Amino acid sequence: MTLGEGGTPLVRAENLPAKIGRPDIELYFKLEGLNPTGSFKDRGMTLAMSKAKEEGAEAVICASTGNTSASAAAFATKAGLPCYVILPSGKVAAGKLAQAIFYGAKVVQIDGNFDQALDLVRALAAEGNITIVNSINPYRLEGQKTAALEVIEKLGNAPDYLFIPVGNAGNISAYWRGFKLGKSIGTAKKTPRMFGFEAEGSAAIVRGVVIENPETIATAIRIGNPASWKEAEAARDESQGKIGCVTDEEILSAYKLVARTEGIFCEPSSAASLAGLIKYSREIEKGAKVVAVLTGNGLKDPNTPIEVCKDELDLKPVEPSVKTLKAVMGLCK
């Protein structure tokens, strides 16, 4: 069950390293927002949905903060399977909710958070022939690890550092699987140090406790009890990396910065990787090759950029004349 996922660009940052005071590093962005439904979730979903179809599933189900719902709904349609989506009410970006609905999923919002939604999904799947396609599905991370293999292919080796957002912690786990595989089969001579970043308001791994009511503007990583917690910690420890947290203010600053310096529009949660890179930039060795993963497309969340830039906006209509336009645009001498 494929929609042409994978093969996303690895784009070198031309302006940003100097902007953050590290012109001595090579920085690349992995643009996972260019997958078919606009996020990295498609890599794992193609495999999870193919196996669900192969194994005779009657339907699929997921809990989601948004991107999983969009991906699951699209691939379920491709597979000809009913798709049920359980969402935390009011905590999913408009673009993602629109996708799930438009692909034809049965969407139910609960008065609760993602972790409660996932508990309900587990219970529902246990009662019938319904396959869970969240990252607890064993095929999801196997599909997602292909992104690490693509990074190796483009660079000719693994990078020295990989920076990545952490929500349910499946993606950092999957990338580490991919980098270890690359080294074991000889396509890479090394593995990178893995630096993952939670949002401060949902930093369960950093704090070492489940967060009952996680809060962050980065809705895609608003998760208080990550399903891949232990594997993410293993990735951190085995790679001599770090799992840290960044504030909403740091996320939004990075979100705007990557757009204004590199022309890349990602969703806010994606910018946690860059926010973390900026926060820990002094730990990066001179001359290092660094990859920051941008997990989702900016069009997933159409409201946040307007809010972030509201003080700059002046969209009042003006007289349709060259003279007026020159005045408004600051072109008059």
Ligand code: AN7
Given for the second form:
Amino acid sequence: MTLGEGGTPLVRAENLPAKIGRPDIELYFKLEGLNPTGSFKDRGMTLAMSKAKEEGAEAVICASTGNTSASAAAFATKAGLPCYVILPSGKVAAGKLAQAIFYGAKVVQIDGNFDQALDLVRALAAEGNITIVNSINPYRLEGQKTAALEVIEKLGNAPDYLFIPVGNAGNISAYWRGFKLGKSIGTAKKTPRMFGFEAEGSAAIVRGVVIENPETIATAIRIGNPASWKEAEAARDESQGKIGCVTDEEILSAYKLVARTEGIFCEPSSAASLAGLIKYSREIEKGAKVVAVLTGNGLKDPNTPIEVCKDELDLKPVEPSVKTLKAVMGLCK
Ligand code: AN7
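Next up, the form predicted together with the ligand, please; the one we just looked at was the form predicted alone.
All chains and molecules follow, beginning with the one already shown.
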């Protein structure tokens, strides 16, 4: 089954490297927001859903910070399976909630966070013939690793560095599987150093402890007990990489910078990859090829940009005349 997922653009950053004081690096963005439901989740969801159908599941279920639920809802509809979605109330971006409902999933919001929602999903699935389509489903990461193979295909080799946001730590693990596969089958001559970034208020891997009450403006990665914790640490260690964290301020600043230097609108959580790159840019050698993954589309969350730019936005309408517009636009002599 397919909704047209994968094959997303890898776009060279022409302006941003100089803006962050590193005109000497070759930087590319992998635009995963151009997948059919607007995030990288579609790569793994198509496979997880096909296998659920094949294995005779009666329904699928997921916990989600938003994007998994949007993707699951769309692919479940395509597969003809009922879909149940458990969300942390008040912490899911408007566009994602709209998608999950509109694709026809049964959406339940809990008075709790993502980690509690995932625990509940595990308990519910244990009681019946209902398949979990979170990244603990083994097919999810197998599907997601295709993104790394596409990067290799476009560059003709693996990059020197991969920067990526970390929430449940599934995607960094999937990319690492893909890069190792690329090297073993000979399409790449090397593997990149993997640099993953959690939000500071939910940096479980960085701190080495489960965070009971994770907080961050980047709600997609507001996760305190990452499901793929161990595999992500292995990816970091095997690749001589790093898992670090970035503050909400650093995330929002990167979020705005990529829009205003490159014309790319990603969601706040996606900008954790760029925020990490900026933070560690001095560690990158001259001439290095660097890929930053922008995991989700900016349109998912229409509220944060308006909040971030509220000083620039005057919502009061003006009189519709050329004279007034020239005055407001600063075009008067
Ligand atoms: C835009 O949808 O966990 O480290 O439930 O939506 O593989 O979890 C989303 C995660 C990064 C983190 N960027 O990836 C969910 C969910 C965006 C995301 C991540 C998510 P993982």
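Superpose the two forms; the largest set of C-alphas matching within 1.5 Å is the rigid core. Positions refer to the first chain, counted from 1. The shown structure was predicted, so the numbers you read here are calculated from the model rather than taken from an experiment.
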| property | result |
| --- | --- |
| C-alpha of V322 off by 2 Å or more between the two forms on rigid core | yes |
